[in-house]
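Just one chain follows, in the form predicted on its own, and it is written as structure tokens.
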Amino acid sequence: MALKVGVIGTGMIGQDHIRRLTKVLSGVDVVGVADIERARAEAAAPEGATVFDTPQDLIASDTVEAIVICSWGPAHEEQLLGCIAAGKPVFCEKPLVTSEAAALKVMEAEVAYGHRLVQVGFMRRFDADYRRLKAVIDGGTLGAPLMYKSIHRNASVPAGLYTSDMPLNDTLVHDADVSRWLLDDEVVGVEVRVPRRSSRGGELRDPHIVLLHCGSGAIVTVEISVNISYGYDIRGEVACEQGVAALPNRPATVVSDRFGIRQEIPEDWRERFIEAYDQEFREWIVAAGQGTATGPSTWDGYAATLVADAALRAVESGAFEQIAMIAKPALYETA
């Protein structure tokens, strides 16, 4: 029997997930949608789906078994708490929430419920290249990881909508999460350096160099450039005691012709990670059908929130900003 899903938020990412759930994947039906703009929800709703007046109505509906949250970040706390109270599995696009206090509330509610219901949309963990890189690290043949270099380059971002804080509180969370996952380590402190500002971004503070200091002593360097012009370029390289392992460039096809030898660059995040998005939902559908969640957890969303908060402090202070985490609840030990 197909899992009956409701989608909250029908903007760009919500529409893309509705397309994925209705046209790409099996074992799922989108039976309801909700959005602060009803006309947008009506336009995005699949045939036969109910357009609910509020997210709360969707969450409470007996026809909805699991929820996908694609609303703006400040609304996530209330919606997540509603899903947990209703005992319904929920996929939440990043950010999990927008403050440490909100993350703790969601975590406390889920722990009190007794088992996992929340999966956070950190899709890089589902990318085949990242999974192969993690398998090399976990296999131990290269020894302990010492350094990881993560590069995150966007061709451009929307002028006036993407602010100077967003590289650190929006873009960085993906690099922070995948670094924690690859190295099986927690970030204990953050430094930020701002190089010469790119003229392409106007008043936007861009690019950034971020140092993530891990509990083991490993250091992650993250380069974030959001007006690089040439494409969407994601790279990663881990230096270990006995060797180095790196992500391949994507797409992998190399073209040789009279203009030379070249490799195409993806235009945007959808082109680069479309298969990862599909896979994260395949795995979510299976878990949600069993009344639970796997993959990136509320704890992972909490950790990413702390990293973003520390990075915002660090870019202002110019100093090392420490991260203090609560003790990890047993619920998330095997996540």
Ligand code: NAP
The other form holds:
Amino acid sequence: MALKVGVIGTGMIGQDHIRRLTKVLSGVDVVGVADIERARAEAAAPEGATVFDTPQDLIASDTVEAIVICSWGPAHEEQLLGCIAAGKPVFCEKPLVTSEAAALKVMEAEVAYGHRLVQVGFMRRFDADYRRLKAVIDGGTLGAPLMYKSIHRNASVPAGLYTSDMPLNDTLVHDADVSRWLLDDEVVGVEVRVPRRSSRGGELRDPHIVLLHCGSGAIVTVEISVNISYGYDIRGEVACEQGVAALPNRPATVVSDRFGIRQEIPEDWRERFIEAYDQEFREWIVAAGQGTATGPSTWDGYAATLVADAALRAVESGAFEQIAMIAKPALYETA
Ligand code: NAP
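Right, and the form predicted together with this ligand of this protein, after the form predicted on its own?
Time for the whole complex; same chain goes first.
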């Protein structure tokens, strides 16, 4: 039996996930949609799906077994709490929520419920290249990881809509999450350095170098450049005690022509991570069908929120900003 899913938020990624759930993946039906703008939900609704007046109506509906949240970040808290109260599995696009207090509230509700219901949309964990990189590190043949260099370059960002805080509270969360996962370590402090500003972004503070200090002593450097012009370029290299392991540059096809030899660069994140998005939903559908969740958890969303908050403090202070986490609830120990 196909899993009956309702999608909240039918903007850019909501529409892409509806396409994925209806045209790419099996074992799932999109039976309902809701958006703050009803007309947008109506336009995005697959044939036969109900357009609900509010997200809470969608969550409460008997026809909806599991929910995908693609609304903007500040709306996630209320919608997640609604899903947990209804005991329904939920895939929530990043960010989990936009404050530490909200993350703790969602965690408290899920812990009280007694088992995992929430999967956060950190799709890099489902990318085949990242998974191979993690397998090498976990295999132990290179020894302990000491440093991880993460490069996150966007061709451009929407002028006016993408503000100077967003490299740190919107873009960095992917690098922060994948660093914690790759190194199996928590971030305990953050520093931020701002080099010469790119003239391509006008007043936008760009680029950034972020240092994530991990509990083991390992250090992650993250380059975030959001106006690099040439494409969407994601790189990663882990330096260990006895060797180095790196992501391949994608796509790996090498083109030779009269201009020379080159590897082409994806235009944006949709192209680079298209298979990872598909895979995160494949695994979510299986878990949600069993009434639970897999992969990145509420704990991981909480950790990323703390990193973003610390990075915003660090860019202001210019200093090392410490992160204090609560003790990890047993529910997330095996996540
Ligand atoms: P978007 O195009 O602005 O879409 C968000 C949609 O949700 C809009 O239609 C918005 O309506 C609607 N909405 C806002 N508040 C709502 C509420 N309370 N209830 C119902 N609908 C509501 O944004 P997007 O780019 O799709 O991003 C959506 C989420 O996905 C964000 O959290 C973003 O960070 C995340 N995201 C993740 C990735 C990834 O790589 N994993 C990539 C892109 C985006 P209005 O426009 O009228 O506010």
